[in-house]
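We begin with a single chain expressed as structure tokens, specifically the form predicted on its own.
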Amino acid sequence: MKDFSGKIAFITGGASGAGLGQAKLFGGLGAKVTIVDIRQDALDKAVAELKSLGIDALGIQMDLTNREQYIAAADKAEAHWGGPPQLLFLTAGVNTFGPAEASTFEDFDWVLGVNLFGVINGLVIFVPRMIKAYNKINGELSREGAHISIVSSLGAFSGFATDAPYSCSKAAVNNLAYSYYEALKPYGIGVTVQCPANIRSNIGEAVRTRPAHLANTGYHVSEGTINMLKSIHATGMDPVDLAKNLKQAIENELPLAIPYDNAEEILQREFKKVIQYLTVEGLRELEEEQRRLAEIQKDFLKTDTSGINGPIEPFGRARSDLNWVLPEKRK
């Protein structure tokens, strides 16, 4: 797909961050945009901003882990635009940090519920509709095909000791995207999974939308840890620039997009790590590489928190009362 004018787009997590960047870029190219988000206030603000830019936008509040709400939102958008999306952006995501051994069922249920099952819900709800509307008929695309994009993370390629639910969810999303990429080829529907690192977003504040029934966590989370994450994400990639990388991948029908010039080098490093896990010699080599990298990164990992009003605390620690967790890993 190379012409986005008049295309119908549906974007989860569209009220901020990567989702709003997608809405601005593709809406600016003439797409008719539906953004959905769990936060009504952020949604109202985003729709107003998009309309001020001349973008034809519809906002729908919903919880993407709630299948009834998701189906209702899909129906509403289809009724409004006259058809299902030709551009489906499954972008919404959440994260929380703490030692893997401190994780609760609720930590996994919340993060995987949004990051993995939120994507699954979107695929199961929309793919049949998109096939029926935009599939190949006698070898020809009935309405120029369609494309599905999923925002994952570089974290999909590695496990992280303080980010287990998130990394697990993103690894699963990547695998899911590759499966759908192969499955939907005969229908003329493309699939791209995009894997950025740090982007300018409010994902560090995602805990504020965590459902009450999933509130039990083994991690230490406070205003100070939220502020620390906020300062880190403030230095991330601009969401519109991220969307430009995704646009190139869609235009070239690529199943994987990594928005950095050294993408191949990044992947080679990650895949080499998996190979190093196979042998004792490999593990020793990996440990030495990680020590060297930690030294190099010391200065780069220093975060400027001067613009943050309020307390600042390190993130990624366990609650203080979890006595099976090493003391240095606890609050």
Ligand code: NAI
Contents of the next structure:
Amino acid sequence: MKDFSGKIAFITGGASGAGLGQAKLFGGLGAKVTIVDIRQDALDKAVAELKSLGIDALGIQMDLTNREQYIAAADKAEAHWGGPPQLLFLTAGVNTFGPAEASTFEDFDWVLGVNLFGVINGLVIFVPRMIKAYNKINGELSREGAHISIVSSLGAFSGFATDAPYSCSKAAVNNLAYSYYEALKPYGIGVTVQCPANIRSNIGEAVRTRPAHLANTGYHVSEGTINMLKSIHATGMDPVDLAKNLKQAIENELPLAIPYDNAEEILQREFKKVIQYLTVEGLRELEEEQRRLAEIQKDFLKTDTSGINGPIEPFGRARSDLNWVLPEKRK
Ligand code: NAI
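Switching from the form predicted on its own: structure of the form predicted in complex with the named molecule?
Up next: the whole complex, starting with the chain shown before.
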């Protein structure tokens, strides 16, 4: 798809960060945009901002882990615009950090519920509607096909000691995207999964949207850890620039988008690591590389927290009462 004007778009997590960047870019190119989000206040602000930019926008509050709410939102958007989305952006996501060995069921249920099942819900709800409305059966392109974009993460390619639920959710999402890319080709519906590293967004505060019934966490989370994450994401990629990278991938019908010039080198490093896991020699080499990288990152990871009002604490630690976790990994 190359012409976005007049296209119907549906964006999850559209009230903030990457999703709002997509709404601004594609809305600015003439798409009619529905943004859905769990936070009503953020939605109201985002819709007002989009409208002030001259973008035709509709906001719907919903929790994408709730299938009834999701179907109701899809119905409402379809009734409003007169059809299902031609541009579907499954962008919403959450994160929380702590040692894998401290993780609770609820840590997994929350992060996988939003990041993986939120995407699965979107695919199951929208794919049949999109095929019916925009398929290319018999070579007839109906209204120029359609495209599904999913925001994953560079974390999809690795395991992380302090980010297990998140990175496994993103690995699964990448795999899911490749499956749908292959499956939807004959219908003329494209699929792209985009894998960024750091985005200027509000994901550092994601724990504020964690539902009460999944509140039990094994991780140490505080205003200080949230502030630390906020200072890191303040230096991330501009969400509209990120959306521009996605636009290129949609235009070229590419299944994978990595918004950096050295994308191939990044992937080679990640895949080499998996190959190194196979042998004793590989593991030795990997450990040496990791030691060198840790030295380099010591300085690189120092963030400027001067703009933050309030406490600052390192994130990625376990709750202090989890006595099976090494003391240095606990609060
Ligand atoms: P963000 O927090 O600014 O935006 C995510 C939006 O999703 C928020 O407005 C939030 O309210 C909404 N949301 C959360 N749970 C929801 C639910 N259950 N139902 C409906 N909406 C919900 O964060 P950001 O960074 O823009 O995140 C977008 C995507 O980018 C996520 O999938 C994230 O994993 C991914 N990503 C983010 C990176 C970063 O550094 N911020 C890096 C790599 C990937």
